[in-house]
Structures are given as C-alpha cells and as structure tokens.
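First, one chain by itself in structure tokens, the form predicted alone.
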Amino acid sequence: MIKSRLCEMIGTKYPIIQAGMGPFSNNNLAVAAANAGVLGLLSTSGLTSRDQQPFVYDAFIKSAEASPDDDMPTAIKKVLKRTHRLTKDKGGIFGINVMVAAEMAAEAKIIIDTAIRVREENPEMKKNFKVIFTSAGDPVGWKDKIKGAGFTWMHVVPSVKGALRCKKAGVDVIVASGHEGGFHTSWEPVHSMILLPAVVENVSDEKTLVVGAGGFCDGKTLAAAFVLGADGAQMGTRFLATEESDFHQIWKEAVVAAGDRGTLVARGFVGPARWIKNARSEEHAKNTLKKSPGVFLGVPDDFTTIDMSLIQFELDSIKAVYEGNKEKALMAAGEAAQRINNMPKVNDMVQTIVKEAEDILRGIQKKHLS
C-alpha cells in the first residue's frame, strides 16, 4: 500500500483529496468520497447563493437535510451533523472548503466560526470532521481563527509566492494547483509539472505537506505526484463524473464526452475559469477577450472594473445547466476531462486509482533502478 504523510496526518486510507467543487453542492459526493477512504470536502459556496442563484441554494439545503428557512449557521450545522452521521461508522474523514476571497470574507467568517463551534459542541465529530480547507484568498488573515482550533488546515495556491504566504500563516497542507485545473484557475498559466516541484522545494518540510492539484485523475497522475515530491493529489473533475456526484447529469455527461482539447479558459465569476468547450463557452471566451482581456494577460480585475454582462452570462449559463438546457449551459472541468471516459461509483474509482498507482510505482523501481 502507498505510504503517505497525508494519510498519517488526517487519518485517511489513501492520499487523495476530493476537491470541494461548486457551485452545486457536493454533500452526497463528500460522503461517498470519505467512505471510500479519501478526504471528502464539502463545498460551502452554495450557501452564499440564496439571492443570485436560488436553485443552487435550494439544492444545497435539500441535500444538507436543512430547511429553506434556516439561517446560514443552522444550515451549516445540519450539513455537518448529516455528514458525520453518514461517515462515522466507516471511519470516513471529511472537511469543509471555504472561499476566503475578500468579496466573500463576511460569509467565510460565518462558515468557519460555525464549523469550529459545531465541532466543539459535538466532540464525537472530531474523529471524522478534521479539515478546514480554504481557497481563493490570502490565508494569512485567517491564521488566528483557524490555527489552534484543532483542525488540519489546508489552503490551495497557484504559485510559489502563494505557498510562501501559506507557510507564513502556518497552513498544514499546501495544495499546489496547476493551470490544468477546472473552474477557478490562476491568472498566470503555470502548470503542475512546473508548479508542484517548485512548491515542494520551497515549503515542504517535517511540518508542512504539499499536495498536487490540476490534471490529477488516475493512478498514473497520482504516481506522478509522488515522483514530483508531493504527499498526495487532489482530484476534482474525476470525482465530478461519478455516480454519487451531486452535479447535474448533463454536466457529468459533458465531462465524459469532452475528449481531446476539450476545455478552454474564459472569465468565471472571480477570475479565469476553465470550461468544457462548446458553442456557449466559445462565445464566452470571445466576449472575455473583448471585455476582460486581463484574463488572458495575467492582469486581475474585480467587480468594480468588470463588465457585469460577463457575470450575468455566467449566471444565466449555470442556471441553464440546472434546467438541463445544453444549448445555453456553461460547465467547468479541468484538462483531465479528456482522460475521463466513464462515470463509476466513487469507491470503485478510488480502488482502481490506488491499485494503478501502486503497480506503476513498483514497476518504476523494477524497470529503472538496478
């Protein structure tokens, strides 16, 4: 069996993280992933969409066993208790993914404060609810809140500079996300083959682990993560296209059908995003080039400068996914989509990935080391 410091740190069987993808909830996927022996991450972005995307919010509430009348802390408490109830007997390990971008700081504070409080009020959760995973923002300002709360803290970054900020904040596991990744990607196109070993060289030590993300989807790429010095791999698109995934069926089918050169980059709510290539995303890419060229030049913009027609196009396109309207749907996915051609059960997929990685690593040793 593969040995990994990630497994030792958080108690999973396998060194894989199921990404906390949005905008749709992944409350059922996270349970399936945790029970399959990997880290299952609950996405919380759906909780912030009550006004702009009520269909996303309603889906989150329903799969959280919550009520539309619940306030945010109550809904969080219910989804955490549900997830614990469904994972505790199998020893599944789970966490929450929280976007901490400046635009979402107020909501992030509520989510993180509530998660800390709920776990303290329910100490039996501590065996399973072990991770706070932050993304899309600077981790340093969250140090005082998260460090010392008893969680393993993970944060995702697209650069060595970002990894060094994580180091300063005291993040336990730094996830280096290459430009291959789906949906929210970095302003600068640094891919995993370059980014991951660079981050490992700069921050990995006895206290700080590094995990690769972006392009990881099978045993070959998991083995590659280890060869590049990582302690594991995060997979998003691969978990999206599974039977238990909460994402709409047309989104899952689009991943499976993507094929060679099946994605492109265009604007995506908070910056560059990688979308499955179709007529709608190609139109969006053209509009991005005209109205937000910084996406392709590495020059960030924000809601004070962006042409909001781009954002409205994205909102309308996500709603189209929910309605099953393929003609108007935008569906995000990583470049790994072109390597995905089936929609298995999560446990079967995890077992296949791990066995393939183990066989490859053994084979490398036999073939290349005398």
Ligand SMILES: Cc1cc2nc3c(=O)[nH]c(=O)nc-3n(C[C@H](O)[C@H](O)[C@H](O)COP(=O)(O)O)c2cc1C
Contents of the next structure:
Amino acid sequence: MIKSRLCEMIGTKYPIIQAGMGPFSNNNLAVAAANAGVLGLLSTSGLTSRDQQPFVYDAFIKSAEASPDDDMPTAIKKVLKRTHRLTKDKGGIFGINVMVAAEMAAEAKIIIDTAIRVREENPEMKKNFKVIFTSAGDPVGWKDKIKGAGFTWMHVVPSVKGALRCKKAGVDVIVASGHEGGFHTSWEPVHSMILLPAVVENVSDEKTLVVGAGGFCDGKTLAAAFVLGADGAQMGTRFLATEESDFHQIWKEAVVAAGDRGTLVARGFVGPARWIKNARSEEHAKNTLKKSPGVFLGVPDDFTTIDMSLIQFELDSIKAVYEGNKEKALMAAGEAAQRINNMPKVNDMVQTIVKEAEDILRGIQKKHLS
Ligand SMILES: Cc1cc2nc3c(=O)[nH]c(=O)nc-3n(C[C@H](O)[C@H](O)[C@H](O)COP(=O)(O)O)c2cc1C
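With the form predicted alone in hand, show me what the form predicted in complex with the named molecule looks like.
Every chain and every other molecule in the complex is listed next, the one we just looked at coming first.
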C-alpha cells in the first residue's frame, strides 16, 4: 500500500491533500475528501467577501449550514463543527486554508484565532481537525499561534526562497506549488518539474516535509511526486471537478471540457492567475498585457499601483459564474484541466489515483531496475 511520512504526521490513509480553493466553499468537498482518506481542506476565502461579493458569502453560508446573519467567527465555528460531525465516524482528517497575504492579514487573524478557539472548546475535534494551511503570504510570525495550539502547520510557496522562509518560520509541511497550478500563480513562476526537487533538496529533513502542487491529478503524477522526493501531492483542479465539489456546475464542466492548452495566465485578484481559456479570459489576458504587463515580466504591482479596471473585470466575471452566465464567466483551473475528462465521486477518484500510483511504482522497479 502506498504510504509516506505525510500519512504518519497527520493520520490520513493516503498521501494526498485536497487543495483549499475559493471563491466557492469547500464545505462538502472537504468532507468527501477527508472521508476518502486524504486531507480535506476547507476554504475560507469566501468568508472574506461579505461586503464586496455578497453572493459569494451567501453560497458559502448555505453550504456551511450557517445563517446569513452570522458574523465571520460564528460562520467559521458552524462550518468547523459541521465538518467534524460529518467526518468523525470515518476518522476523516481535515484542515482549514487561510490566505495570509498582507491585504488579508486582519481577516486571517480572525479566522485562525477562531479556529484555535473552536478546537479548544471542542477537544474531541483534535482527532480530526489537525491542520492549519496558510497560503498567499509570508509565513513568518504565525508559528506561535498555530504551533502553540498544537496544529500541524502547512504553507504553500512558489520558490526555493519561499521554502527557506517557511523553514525559518517553523512550518511542518512545505507545499511547493508549480506554475501548472490553478488560480493564483507566482510573479516569477517555476514549474513543478524544477521547483519540487529543488525545494526538496533545500528544505526536506527529518522534521520538515515537502508536498508537490501544480499539475498533480492522477496516479502517474502522484508517483512522480514521490520520484521527485516529495512526501505527497496536493491536487486542486482534480478535486474541483468531482460530484461533491461545491463549485458551480459551469465551472466544473469547464474543467472537464478544457482540452489541449486549455488554460492561460492573466491578472488575478492578488497577482497572476491561471484561468480556463475562453473568450472572456482571452480578453482579460489582452487587457492584462496592456494594463499590468508585470504579470508577464515578473514585475509585481499591487492595489496601490494597479489599474483597478482589471480587478473590476475579474469581480464582474466571478459574479457571472454565480449567475450561471458562461459567456461572461472567468473560471480558474490548472493545466491539469487538459488531463481531466470526468467528474467522478471523490472516493472512487481517490481509489483510482492510489491504485494507479501503486501499480506504477511497482512497475517502475520491475521495468527499470535489473
Ligand atoms: C479554482 C481554484 C481556486 C483556488 N483557490 C485557492 C485558495 O483560495 N487558496 C489557496 O491557497 N490556493 C488556492 N488555489 C490553488 C490550489 O490550492 C492548489 O495549490 C493548486 O490548484 C494546485 O494545482 P492544480 O490545480 O494543478 O492541482 C486554487 C486553485 C483553483 C484551481
């Protein structure tokens, strides 16, 4: 049976992480993933959208069995208790994804403080709710809170420099996210084939684990993550296109329909982002070239310098998704979309991935070693 240090560290059956993905919640997806034996990650980005994108917040609240009148901490408490209730019998392991970009630091603090408090108040949750997974920002400064409360801490990075910063910060599991990945990518991107072994070589040791992200979507790519020295693989786009995924049906169908060279990079809310190719994203890429060329040159801009019409275009296009308007929709996905041709149930998909990886790893030994 396939195994790794990741399973030992957090207690999952399989060395796979279901990526945290917004703007939809992952409230049902994370339950299905945890119960299928992988780490299920709740997304929290939808919770920070109450004022700017109320439809995002409402969809999140609905799938959390919370109320539209709930404030953010109450909604978080409800979603954590719900996830625990639905995973405890099967021993599912779950965590919470929190974006800690400077622009979102205040909300990140509320989410992390609430998660810690809710677990303290419900100690039986400790068997299942094990991980705080930070992303999109600097990990330094969060250790005392997260590790002090006894969580396993994971953080995602796009570079060796970022991975070294994680090591300094005291992160347990460093997720190296290559340019193939869906939605937010790096200003200076590196693909998984180069990034993952480089991060492993620089930071992996007896205490620090490395997981690959970006392009991992089946048994072949999971096996490749091990060959490259990782302790597991995180999959986003693959889990998005599943029966239980909370994403809008048009987004899931767009992943399945994306073919050869089915994605492109253009401006996203907090930097460059990978979108499914359609007329709308092609228009967005052209506007990005004019108004935020740093996306293609590796020169960052932020909310103090960017032409806000790009951000408004994205907000309008995300609203279109919630309205089911395919023509105006911008939908993010990784390059893996071109290798995804079905929308299975999460448990069946995990079993298929694991079996394929096991067969490949056994086969490789037979085929390539005398
Ligand atoms: C639709 C979508 C939304 C995402 N949202 C987030 C997010 O809110 N926070 C985050 O850390 N990563 C986010 N990601 C990135 C994933 O967590 C993951 O690292 C990435 O999808 C891995 O690449 P893959 O799509 O090739 O599997 C998102 C990815 C997708 C496709």
